[in-house]
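Shown here is one chain on its own, the form predicted alone, set out as structure tokens.
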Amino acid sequence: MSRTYRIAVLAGDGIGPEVMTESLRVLDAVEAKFGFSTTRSTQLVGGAAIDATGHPLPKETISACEQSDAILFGSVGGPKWESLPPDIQPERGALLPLRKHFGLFANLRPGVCLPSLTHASPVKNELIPHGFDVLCVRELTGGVYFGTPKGREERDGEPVAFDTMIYRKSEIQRILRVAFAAAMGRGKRLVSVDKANVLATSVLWRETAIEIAREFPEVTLSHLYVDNAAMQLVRRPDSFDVLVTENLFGDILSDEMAMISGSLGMLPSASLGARKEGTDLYFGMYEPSGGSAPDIAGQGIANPIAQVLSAAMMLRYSLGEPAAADAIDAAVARTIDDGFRTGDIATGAPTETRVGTAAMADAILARL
């Protein structure tokens, strides 16, 4: 069977490039070592995109990204063109429709600390001695941001708006089995989290996961209300494994998430779509976690390990290379406990050796 993959290299804005390039540097070198290839089409994409054709997503970006086993994508937008109209702003324009074309409905985003970062933790290193590794994983697409009707009107003369939130059972068991699936290879433990005690579409959730946990034996279910996960990620991150949530709740304890792991310059993520038919594996989309960051673009200081490891989880999820992406997180891991620090993760102190962009992808490509 051919080992060949097409990927869509979509860098985007600020310091998506800078970040992309050290990225790719990394795939090549997997690449090299576990004998398997990508072909890779690299398209305009946000701000990049917009002074380049107009729109923010192009129809050639489309196609190559329909060609393609899985998307790399950067970082978009930027205060250049934040005055435009909204449908045609940066992320408005390319990530959402991207999301949206492509059926990404399972957003999967790790929240990790490691043993030697806890000090960039808000959380008391008395809490997370040895660090935490949590994994959240959040439906995408339905929910209160997409269910109708949604709108604005006037009654009993004054403004009233309204959201409309709503889950079909297809849309919550697919979402349980990406997240019991994701246990299996982790932990084997799921938190399902849901406002059952008020919510009629958690009531349907909570009933939902109970029938998914008979299709994963292995996986021990549990259950919480989304505001003692948001306490608990607080209290005890370490005490969880794999969580999994509605929209509007992952959208929050995604981003909690991450700041108690100190830094977003450290977290991939990944947008997943349908199951390739006869695999384990999805078409997806893999960025960091963070933003464009215009503020540091071009000045080679900013932190490539969230592209890094977005590209680890592709190799993961879409390319069935799991011995590869193990290798890149095993990489980081040891550049990170040998003391390297960009400027977003550093202390000062004396065993730590600062680095920029560049150096930083030597440091995990020698540690490969």
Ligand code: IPM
Given for the second form:
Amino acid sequence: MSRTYRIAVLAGDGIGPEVMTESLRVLDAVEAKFGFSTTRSTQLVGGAAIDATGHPLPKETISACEQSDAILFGSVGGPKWESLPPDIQPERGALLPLRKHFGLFANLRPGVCLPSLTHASPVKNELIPHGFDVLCVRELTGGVYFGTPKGREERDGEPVAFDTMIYRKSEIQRILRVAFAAAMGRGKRLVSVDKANVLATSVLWRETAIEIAREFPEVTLSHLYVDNAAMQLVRRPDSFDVLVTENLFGDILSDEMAMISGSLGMLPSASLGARKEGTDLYFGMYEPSGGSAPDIAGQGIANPIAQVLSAAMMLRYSLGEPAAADAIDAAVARTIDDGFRTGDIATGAPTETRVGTAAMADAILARL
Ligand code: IPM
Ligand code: MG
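Given the form predicted alone above, I would also like to look at the protein as it appears in the form predicted together with 3-isopropylmalic acid (IPM).
Time for the whole complex; same chain goes first.
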């Protein structure tokens, strides 16, 4: 029986469309090689959608996503839309509603610094002689981002504003299970990050982490306060395997981790929702960790690897095509080993071949 999957393709703004084009070429190639196919529904999102329809997340886009097995997402936002009211800006008006609508509670953000790319990391190279490979698991649909009440009012003659940080135990349990399962497939070490010396939500978080640990006796669980975790990440990033934390802490730490990896243009991410019944697969949205990079958009110089690896994560977690995902990961690693470099990861060494967006994808395709 032929394997066919439906995906929604939301390229968005900035470098989104150009890197998306390359990731779809790579997807075409693995489809031919591994004997499956995808039906792609291309939809507007972000600033592109605002320009065309007045709204960053049109209804047609949502329904196309609902009819798909996964969403392949580029990036949204840019200076053109920054002065719009916050609720219809690309980030808040498209990204957050997509996460909430599809219940994408588990955000997997790998932070990888390959041994051959340590020069691109701002961390002193003697601290990371072999690079590092950390997986950040961030809770994505709870906490202070979405808690209510949230708002602004007048009190005693002056404006006050408030947000609510709230977690149900079941929300903590499900993200911890994802993190423990991820640790089982890697180095079996999990660091849970909280602020249990101050926050009630963190006390519940830590208790729950200790409880869930009993289901995963092979995984070593430890705990760090978030401020200490921020320090340890820059001091000894290679000591981490998997890190799990709540929404806001994860927002901050995942950016720190991406920055120290020195290759924002190479980091994919997955936002996973419900399990597909009777399978190990999730509905998910896959996107590069970096942003829309409006400063280099349209020049054909952006690194397509983050988008290509996002497609690989989609094959792994939503479509159940792990061999194709492995093939993409391996081809990307070989492309880097063979010295192909976009501007973001180049040093100017004579062994390097400087390439643009399309030529980087060509080099990956040649190694598939
Ligand atoms: C991210 C971004 C978003 C977040 C913004 C754009 C709303 O920073 O995906 O990390 O805060 O989650
Ligand atoms: Mg962020």
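The structure presented is a predicted model; accordingly, all values stated were derived computationally and were not measured. Residue numbers count along the first chain shown, from 1. The term rigid core refers to the maximal set of C-alpha atoms that superpose within 1.5 Å between the two forms.
Here residue 101 does not count as shifted, since its C-alpha moves by less than 2 Å between these two forms after the core is aligned. In a rigid-core overlay of the protein, residue 177 has its C-alpha displaced by under 2 Å between these two forms.
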